[in-house]
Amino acid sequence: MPDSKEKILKTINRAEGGDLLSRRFDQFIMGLILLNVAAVIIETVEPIYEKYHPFFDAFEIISVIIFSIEYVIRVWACTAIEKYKHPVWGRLRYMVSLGAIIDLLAILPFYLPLVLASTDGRILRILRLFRLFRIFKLGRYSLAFNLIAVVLKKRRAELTVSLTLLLMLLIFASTIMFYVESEANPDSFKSIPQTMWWGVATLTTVGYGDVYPITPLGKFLAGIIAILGVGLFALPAGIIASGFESELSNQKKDKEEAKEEE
């Protein structure tokens, strides 16, 4: 029985190597995952989903059940990996794992208002729309979302210290403003926590223009606070960056050094 787990879990786990069927397994995942976040966004088209909703109802059950085995089988075949070897205590591991998370969370919406029959219809269509959690499915499948999950982790200390920064000068900058502008504009600065919505669009110079300062003192203050969230807002991207370009020549030297060695 362990041996015919291995198997299944090669097979539906991302393919390594030549496994053939493991790909095709892969490719008809992805396939389906695109289809249903597709789906999810035609859907919102009233006129469209009005005339086929019988083809997208068909299309979600149909998409449910395979999900769905998919879920069962993999939390039935984790007792092959040593961490979860126990039968019970190692499948109640895994199903609070991230990956089993996603994937309960890919079928959940499916099910909840078969058992809630009195949910209100409202919720009813934000549970229709928790279906986009189905493309993270790809992160166990995509070697591009596996290289961004590694490239985060391994650049977590640096992300963290670059956002705590953008978070204390959010802070300061929405402080700030707020007692310089409140006085002079109560409308636009009326507290800190709605100061901040300014903040976050002077910081990222998004500048939407809903809400300015129309003192002298602001204005000043708010075009340092522009020139320095320019700076600052650059950090993290620069991080990633430096994190994919790192990965990608790790990957590539491990491939060149597994070439050599055959």
Second form
Number of protein chains: 4
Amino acid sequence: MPDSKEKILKTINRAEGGDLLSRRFDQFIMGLILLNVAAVIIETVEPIYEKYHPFFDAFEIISVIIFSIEYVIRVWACTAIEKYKHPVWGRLRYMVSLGAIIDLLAILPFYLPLVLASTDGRILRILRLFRLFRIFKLGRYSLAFNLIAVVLKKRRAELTVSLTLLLMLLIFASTIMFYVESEANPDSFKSIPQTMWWGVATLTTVGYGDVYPITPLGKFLAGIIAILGVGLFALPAGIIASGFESELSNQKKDKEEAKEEE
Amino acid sequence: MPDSKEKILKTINRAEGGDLLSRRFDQFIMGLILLNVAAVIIETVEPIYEKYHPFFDAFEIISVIIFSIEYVIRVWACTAIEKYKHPVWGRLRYMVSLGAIIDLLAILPFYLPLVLASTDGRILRILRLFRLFRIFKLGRYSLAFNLIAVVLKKRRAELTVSLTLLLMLLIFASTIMFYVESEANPDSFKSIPQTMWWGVATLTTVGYGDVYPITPLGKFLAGIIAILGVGLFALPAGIIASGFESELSNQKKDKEEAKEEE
Amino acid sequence: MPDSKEKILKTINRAEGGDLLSRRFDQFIMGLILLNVAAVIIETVEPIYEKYHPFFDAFEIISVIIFSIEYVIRVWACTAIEKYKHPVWGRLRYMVSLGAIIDLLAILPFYLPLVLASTDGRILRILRLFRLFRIFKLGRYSLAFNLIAVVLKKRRAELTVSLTLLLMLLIFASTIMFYVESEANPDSFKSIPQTMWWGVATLTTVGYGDVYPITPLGKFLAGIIAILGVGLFALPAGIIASGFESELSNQKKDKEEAKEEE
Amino acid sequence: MPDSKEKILKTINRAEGGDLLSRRFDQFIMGLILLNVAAVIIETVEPIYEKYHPFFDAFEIISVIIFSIEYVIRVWACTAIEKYKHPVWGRLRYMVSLGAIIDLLAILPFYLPLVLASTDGRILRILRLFRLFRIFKLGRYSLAFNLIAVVLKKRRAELTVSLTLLLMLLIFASTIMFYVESEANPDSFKSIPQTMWWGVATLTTVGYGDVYPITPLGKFLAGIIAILGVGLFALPAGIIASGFESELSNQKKDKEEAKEEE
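In place of the form predicted alone, output the structure of the form predicted in complex with another copy of the chain.
Every component of the complex follows; first up is the chain already shown.
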């Protein structure tokens, strides 16, 4: 039995060797996930949903059935892994692992309303939101997720420092602007938290234009803040970018070395 | 005959040596292409077109005649190249090469309406758009195109990964913002696809200001998304920029080495 | 006595070794500072302040008492440091050091109105602003501040040059745009200082959209200024970012070397 | 005589050694130039100019007298330089050198109206604009100008290529958007040149918000253009920044080597 379990696990996990069935299964699940994401997005366009909602509903049911079977198989077969060997405790331990929780969150929004028999619109709305968690199921098959996770981990120290500086600057800039502008411009700079909305829009250079200073002193200070602050706000971007590139070139080197050793 | 064909081909292709005639021809065609692009752009300014449209029409006819002659000569002379040696199959194979297709698309918008005898405004409009394909004829003479093509090819892996992450972030941010804002702000955040317009404007930091969150929670989440997301959206820019620079410095080195070897 | 002073100083300063009491004290003061910053920010939201102002006022008094005691202890104990050994002149010299001034500015806004018996709204408002100086008290405990100070110092030359260029460009662009736009668009481009507000918003790419050129010539020039200028305005950001990264990697190396020597 | 000329030239040129008089003269002229720039800027604020215009006029006259004397001395003394030795041709050659033309343009706007006896408002306005050329007189004293000139020259090839690509992208994006949007949104996307205003605002990420697509297809294409284009538009910025930094580190090395050799 454990042998067949192992085989099944290998098939439904990311294909590493040349097993054709495993690769086909990967492609099928990835396609299904992407179609689910597309469905969640397109469903919100009301004229389309109204016209085609039987299709959307049917697709949802089929998807949930497939994802549920996948979940049950995974829980059943996990005992083939040394870590989760015990038939009860091992399975429970597997069920609280990150991958299993994501798998559960991907199907739970469908079952919960049936169980709760709730018709509260708010809760149903939030549960629909959880359907987007299906996108994280891709994490098992896509290397991009692993990459960004590695970069964030390796550059944690730099990112913490720069995000701290950035938050300080945001607080400081917003406090000054609040004291300077709030009298002349009470709608936009009503309180410091509200002024921070201006601060984020300015320092990230998004600049929607819904909030901007109108007094000469406010404009002068906003100009100085923008010039000085834009540099600091570009820091995390630069850190992530350089971490990303060095990580990718490391992986390339590793692959080349692995090839040479063969 | 093949000898004269070869000579003609060399003349109309990008001059590599010091052949004066070939260089003059290059400059003439490049100038004509640039004038065509300028004409396409300026024609759309109605007061100018109304006043000078005989000139624009005459220029269009002359350009098409020259480009047509160029196309015919290229198809006729291509048999001088080893690859397209066969008088029929070789020529057909040449006609489906990228360069030949671009050359054809550059003149087709002029001939098609005559053939189709169509007076449908929509089709004529779209055909006029195709005239801009003439700009790609520059690709044969300009190195900038080759450079960007090389960079995109060499950094394909990095760009794919970063564009995937970016798309994930865009979908995720837009879904959250849709659920948070759509009730209070139904015009701007009507559906997830519409919210993605906000997402692109925010994460690229363009920030037109036609769409922005108005609820406190929406502003708070938008602020966090902007701060975190701007870093990821700067990734492709950084990857292209560094690829571009390393490619240019490689070319410099190659040239210097070529010189030293002489 | 000096021995106990030294011990007290070590306790209230940033913990370097494994002294548990000192580390607990650090965490307590840092938490108190962060709560104070949060209080300053949240207080400005009127509905919240109206409802909970007794809590805010009580928290302010408690904070000032703690910070005052800390200040008095620091001044009293500073004579344990060689530099400030003299009981009178040493203490005075300590009181004009940067750290001591920040500590004083953090509590002064509370005492001054009592001493001045002023009820002038403006002065009280400005004094409240000074409460934000408490954030700089974090400087003693947080390494992020030291880091940015080091980077700014090491890259001073580069930053001066690039800020000079940037200011020149801003002046030049604003002067040209003022002469081009002021007639057609007198509200937005009323004077050169006002046009500089447009210049900052454009060259930092914030682009609120409250000011933009409307004449064709103005738009043409603004486009060229934006394309050329954005590069220069990204300079200080790039300089700070690269300085920041090289500083952090230096610190890493230092730590590793220190470990190897052990 | 040539000896005294040489001495005078050394005094009014940028001080290189420790000559105190020369350094004081540099500081005086730099201060005067900066005050002139400030005057040009502040003069345009009407309430200030109306109140203080006698001061502004007097300052203008004094400045022009000093700059005129400086110009006359430079032309007179230039024969001390080997290149401009000839009393007539040498001086004429000097007068068409870049520095001398800038010096002349700095004073000409004052004399021309007297000579032309023109009272045409337009011409007078444009002449006032020329007063800003005084800022370029700083070039003789400031190293920032030399630096940027060197960087632009060394990275000419890279900048040309990236600006070409950028222009192509701008033309292409604007043409497509014009064909897609002009029917639904004729005010903002009236012609391709006008659509290029949208293109510049989007691709530089300024995003004023005066022009943006409103059709779903237009928004979809604008989103793709923004994501892809932002990377290309960051190229010139990156090239200038990296050229700038490598130039500054070169200069540092040169200085250090010069010191070591001493």
